[in-house]
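A lone chain, given as structure tokens: the form predicted on its own.
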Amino acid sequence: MPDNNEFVTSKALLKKLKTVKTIPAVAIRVTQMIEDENSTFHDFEEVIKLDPTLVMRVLRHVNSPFYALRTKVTSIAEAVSYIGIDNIRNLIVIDALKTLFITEGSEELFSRTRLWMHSVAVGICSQMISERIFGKKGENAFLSGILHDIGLILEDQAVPDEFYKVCKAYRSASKKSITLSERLVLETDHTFTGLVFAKEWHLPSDIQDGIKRHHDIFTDVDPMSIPAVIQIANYLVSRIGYNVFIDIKEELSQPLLVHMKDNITAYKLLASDLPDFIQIAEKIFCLEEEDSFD
């Protein structure tokens, strides 16, 4: 099945890399134990002071203006307690990836700063339609937004000739689609080589799936699920420049621009909000690690 085939051309795409850090130990850990209902605070505790410089990060990020705790916040079990295991895990992903990104190639056709924060506001955007459409919890919808195109980084890094040639093509393209750009030079694309990625770190199957699906062309698809989610966040997020090729907005499948009209007060809140929620989430986030929130 050509699935099949882009799968495996996918894990043959990642033996290249040879810059990448896969996820820390802890975090796998971390995520491992948050499918065991039997782990404790204290476990989670005990498991993420094993790093002493990821504690000093994640301390950072719980005490910042994006969470807007009352108390300063001085240990792990406190940061658990505030925020919840599931964002705990997430700052450590989080903290991992940038390191990808930092390394700034030509940006005549891709810059990897812009795909970061194109990533940071489809990850906040999908949060707020979780929670605030959907009443359900959002951080694995965070999580799977924020790492949807990370299939795109890792092309830029295992094979850059053949991703520019990629960038050209989709640039120049007159009916735009990255992923049949991608399979055309690669004979894969950026959603199977994600997908690898993830399960190679052990993430959820539900961030797996929005990963994997956030490009298909829906006929028929719950607008609650994460891959429905992700797109949507992609196409408002596009539509207020956080695009990640200049002037190429996304599309919408046809039975969620149905379920954004039938909503259609809901949303436009959301989008009024949304970019205070961006600009709070970049200064957290940002690539750079020398900002303070003392």
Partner chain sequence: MTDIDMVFDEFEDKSQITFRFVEILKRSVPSCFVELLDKTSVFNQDDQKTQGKVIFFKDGNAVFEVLLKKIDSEIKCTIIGCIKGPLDYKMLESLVILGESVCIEEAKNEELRDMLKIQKDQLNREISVIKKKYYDIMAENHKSSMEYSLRLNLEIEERTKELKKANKELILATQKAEAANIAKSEFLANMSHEIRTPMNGVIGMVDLLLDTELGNEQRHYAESVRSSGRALLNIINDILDFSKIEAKKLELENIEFDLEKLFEDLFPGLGVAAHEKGVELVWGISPLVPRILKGDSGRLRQILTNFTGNAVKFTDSGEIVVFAEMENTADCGDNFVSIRFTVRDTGIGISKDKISFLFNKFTQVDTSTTRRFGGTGLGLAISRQLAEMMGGNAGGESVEGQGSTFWFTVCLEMENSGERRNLPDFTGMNVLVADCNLWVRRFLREKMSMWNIHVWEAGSSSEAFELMGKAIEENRPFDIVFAGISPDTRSGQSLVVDLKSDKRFEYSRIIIMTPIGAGLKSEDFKVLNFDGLITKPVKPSELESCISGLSEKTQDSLFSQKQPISFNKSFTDIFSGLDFKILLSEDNLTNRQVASGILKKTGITIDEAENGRLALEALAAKDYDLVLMDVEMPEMDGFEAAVKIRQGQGVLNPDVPIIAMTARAMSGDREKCFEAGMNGYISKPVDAELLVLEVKKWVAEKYPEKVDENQNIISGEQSGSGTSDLLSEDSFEKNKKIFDPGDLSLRLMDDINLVNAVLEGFLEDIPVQIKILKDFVENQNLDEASMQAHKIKGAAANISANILKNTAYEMEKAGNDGNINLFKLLMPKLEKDFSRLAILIRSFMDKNL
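Can you give me the structure for the form predicted in complex with its partner chain, which would complement the form predicted on its own we have just seen?
Shown below: the chain alone.
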């Protein structure tokens, strides 16, 4: 397997990350639990209850205008029964990972905040594409979209100096792809690192797929598949200002270009709604968490 080396490197990277950053255990257990067929809402709630502040954060999200529920939800089990287990999982995962994006140093070459905004935008857009264009439930596309570049932040957290080099290399040679720059410096790239991470969290395989293959140059791809959706979303948001690196626009594989051309009016319509949606999501998933809530 040619990818073997990258996997090993990514794993080492994650291992290193864990010595630097703590990732909430409850989130990992919850994601694992959702994959378990036999667990009930109540089991689920029992685990989440272990972190009372998490419960409050989740409930605040659920009761936010984003979901526009008619009743005020007061328990996790109730929340699950209103918005579904996948949405709750998404909230918990996002909640757990957001801390990784909090900025500590210079944002000159690479901005964590910018990456986060990009991630949220891709997530939202992916979900919209899934649901509007393909009539498919978009929760997994959303999470996969939010996490597609998680590898970058993991690398930044684990090996900040090397990552700085990557960014530098990437900026100076504008035609090269970011993954190429990563591999040159780190011997792996963020798609591998993200995949290893997703596997560790027992995220569903389509989410893993989205993370792993969003940079692939496809010659033949199902536009409905999550990697395709993420690539399209990436393409769209990077053109309306939600790009990771300023001035760098994401590329689209040929079959997806054809697909977009064929459905140009649909995408135009979607794109016209996109800014509003991203704005709402930004408010909810903003990095600065208020500590008090009503």
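Here the structure is a predicted model, which is why all the values come from computation and not from measurement. In this text, the rigid core denotes the largest set of C-alpha atoms whose superposition between the two forms falls within 1.5 Å. Numbering follows the first chain given and starts at 1.
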task = With both forms fitted on the core, give yes or no for whether the Cα of Leu50 moves by 2 angstroms or more between these two forms.
result = yes
ask   = By the 2 angstroms cut-off, has the C-alpha of Asn263 moved between these two forms once the rigid core is superposed?
value = no
query = Against the rigid core, is the Cα displacement of Gln254 between these two forms at least 2 Å?
reply = no
